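Next up: a single chain in structure tokens, the form predicted on its own.
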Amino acid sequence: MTENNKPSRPDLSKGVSLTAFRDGKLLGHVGEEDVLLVQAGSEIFAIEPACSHYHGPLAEGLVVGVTIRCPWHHACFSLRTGEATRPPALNALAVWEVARDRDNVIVQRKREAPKPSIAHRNAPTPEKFVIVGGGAAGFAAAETLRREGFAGAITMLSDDGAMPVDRPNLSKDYLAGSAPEDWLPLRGEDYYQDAGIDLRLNTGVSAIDAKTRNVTLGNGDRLPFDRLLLATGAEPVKLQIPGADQPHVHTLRSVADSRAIIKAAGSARRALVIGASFIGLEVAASLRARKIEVHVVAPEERPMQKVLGSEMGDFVRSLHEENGVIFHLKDTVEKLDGTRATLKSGAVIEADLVVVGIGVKPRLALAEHAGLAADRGVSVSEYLETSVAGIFAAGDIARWPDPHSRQTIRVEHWVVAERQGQTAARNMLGKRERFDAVPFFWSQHYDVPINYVGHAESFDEIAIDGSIGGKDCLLKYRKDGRVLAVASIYRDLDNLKAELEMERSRG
């Protein structure tokens, strides 16, 4: 905190009146540290004011019971302990002791941060848990098992060469050049050693034997398990046209993919992005930040129309065009001959960098070969357990019964994968916790964030509050009169309230 901030914010160690609170919150400081006071019912709490995920301002967040939710990406924290109770935040926030004399509130000493569970060191058990996958769901599950005090063996098998990372950054800030490399890992290398998590990178899995409770690794070794979590994620759909296998043609899923695009962008003058999906357009925005000319080719009439509707699709297109992106919609690339891309319309685009973003498909082969029930994804119960007891699935591969949409759904959202990983971990420990979180994702386009909560595979009405063009709006997607999803631009608190309303009206 700078000296300039101090006069405008009260020194909470000297006391402050409840009458100074606004909407149940007051931002002040104790010494050099910013502190947020929050009134929840009859209690007053003091907590660090910035979300531990991307430092969203909790003073603009939503208080629910004795928790506070971040307005940016819907992380949730306990006001009592500072613990991160819902992803995408993983790290706890500092909290302070509070004394109260009628309407006067005084912030006292900072509480000691709770120590991570070390049950695995003190009381090892013979149980063996195996996690297949090194993405959001797999990492969240491993971390939650230790946080819940599981003292057995945890082996995490990842076919990636990088430790679990903050994947949304790969198409956003990191690709744009505004986020450093050390922002990417979800945890440092020492975390896995300290937590007793056997993280094996570059490790493929060739088979799962549900009867003998064994995983066969790519090298033929067998690994026994008592409980198994499948979190194999999704892989990019490959472009099936002549020339798609050239070295300057990229997809984006892993750290290595993002690094390869960044390296290629260093000498590229013009980029061709095939596909106007969220990933494709985030890549377009990131490459424009690197001053590269960008062309986007896609078969649809408007970008993201199926998910966001026509008006929001038109806005997204205009936003990108204002930033120099050139669209070729209702068109497809028929062949790539060197740097020459020929479109179905007959147009030709010369591009020395091509990024393909035409969707992803769930990696289901292991589950199907193991005999697990599948339906356009691995079928799981409300507890994220597959058709075989003791084997769970989470993340991009899982199709679960969603109480809000009243359908079985599968979504490819980072936050959903993390939340499912946590729930699956607790259920691997026998907790029987239903997964009923409302899906959430965010997408960033230049300075415009789009937050989306809920899930609408189709809709028959969009109610728009505010101005899409004015970047101040809340859109409600309805089917048969029910609100299935809500999208917003700079209506963060309203988006949080919509999420809460959906939670409270499940089923």
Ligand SMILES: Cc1cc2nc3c(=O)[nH]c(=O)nc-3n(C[C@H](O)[C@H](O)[C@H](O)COP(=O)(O)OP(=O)(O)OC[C@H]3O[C@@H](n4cnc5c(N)ncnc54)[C@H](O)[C@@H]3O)c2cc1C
The other form holds:
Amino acid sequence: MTENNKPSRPDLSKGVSLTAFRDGKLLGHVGEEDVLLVQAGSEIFAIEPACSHYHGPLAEGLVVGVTIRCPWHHACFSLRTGEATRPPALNALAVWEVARDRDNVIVQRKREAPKPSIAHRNAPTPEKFVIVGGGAAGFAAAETLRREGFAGAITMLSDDGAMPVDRPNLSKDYLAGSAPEDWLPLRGEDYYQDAGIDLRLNTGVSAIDAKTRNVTLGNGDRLPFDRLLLATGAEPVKLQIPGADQPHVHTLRSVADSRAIIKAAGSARRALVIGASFIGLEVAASLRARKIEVHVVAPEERPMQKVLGSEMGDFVRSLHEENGVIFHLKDTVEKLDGTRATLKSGAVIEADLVVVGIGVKPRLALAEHAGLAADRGVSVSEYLETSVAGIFAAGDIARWPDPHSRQTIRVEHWVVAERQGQTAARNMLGKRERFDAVPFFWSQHYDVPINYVGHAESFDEIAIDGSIGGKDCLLKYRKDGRVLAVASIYRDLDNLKAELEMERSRG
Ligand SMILES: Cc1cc2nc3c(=O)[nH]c(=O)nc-3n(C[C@H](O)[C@H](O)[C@H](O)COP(=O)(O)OP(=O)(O)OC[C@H]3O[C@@H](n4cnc5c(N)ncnc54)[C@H](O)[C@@H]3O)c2cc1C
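For comparison with the form predicted on its own, provide the form predicted together with the ligand.
All chains and molecules follow, beginning with the one already shown.
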């Protein structure tokens, strides 16, 4: 990058005055690289300015202690070391040394990136940890075990044929055709080899023997464990109507599912999305990007009303309508006969591609058959341990005591699954770390992201600040006067602040 490309950004190697900082931050460059200066208390740090998850602008993020949080998906980085301390980011950011002479700040050389932990090679121990599930929680757990220096065996078993992937992308950029498939894996094959993680794909687990501490694989083999993490995720709810088993009717959970929809979209003229769920509507948006006519049929009056309320529901509906989606709300599909879908209202839609997005259910069979306590999910303690000592559960299957809502809750959020995987891993190693992160999720429709922090199973009031239609708003969901959750569009910093406030007021 040349100086010409950065007319307004100062060269930080020449020094800048503290008075040039705005809100404690200053974006500049050193040589060809962008660098963000951040003031945290009395210290100044220099860090790479783009989040290592989706390149969110950290200059618009929130500084908390000596960390910075990304405005887009709430990843967190140490300002001192650049380390990614909270998912969804996995990779560290570069940091530079900073020299100060009173008000003058000079950025010097880049620090060498810390080497990833390879403790398993240095001091092997005989312990065997088994992880069932190759998704968000399972992957985060395996990675954390190595980061924490665990030197025993890690076996990760997944009945999927794909390595752990960025699942949220499957309904968004990848499905829309704007992200190539090689963006999907969370890590390349080499990573598992280098980190000594025995990742076994296409390997289903059929049973857990909690007494003898063995798991049985689909082929009958048994694998002993000292500690076990169950992270089996969720699966799409199947549509129980005549014709739902035809080849042009799809659900979406895995890379293979997304690939199959993309293939069908290649020749489809009209798509029918059954269900106005987050995933259903993201699919609708992605198929519109592929210029396919899209109809959405759903029983509710407004999409997403139960979670986001009626005003946001109306907005989501009109956003999709502006982009050409045709809704058939307060209606259901009664049968699929070839390409002909008959609705309860009597209407008929001809569609050569059908995607069913009517929700997911947690994959609990293994846990239930093993005798683990379950209550609409695998019941876990605040340490994410199940009713059997040494067996942990995380992600979409886990129901945990959430200190903020003061209920036991189970959610289906990417970041929560990753954070639970990390906490479970540390507790597998004997640390007693409570899982007390405030739940967060995002959803993306066309160019509009919706960020949601907290958890409100129900609410009696929504306070709206700003304009939903103007795509500049913050909604607070209250129950008995208490804010349980906050949703926002393009108020990312406020969303981060709401998260911090909830963290500080929990319990
Ligand atoms: C298309 C799509 C888009 C999404 N978008 C968003 C989003 O924008 N924001 C958000 O917050 N969340 C999103 N989510 C939800 C998010 O992806 C999940 O909450 C998250 O993946 C849960 O992680 P997990 O580890 O619990 O389960 P998963 O990621 O589903 O992983 C479960 C793993 O367990 C394996 N498995 C299950 N049973 C067995 C068995 N018996 N033996 C061996 N392996 C087994 C599965 O093959 C899989 O590898 C999306 C989900 C989908 C499907």
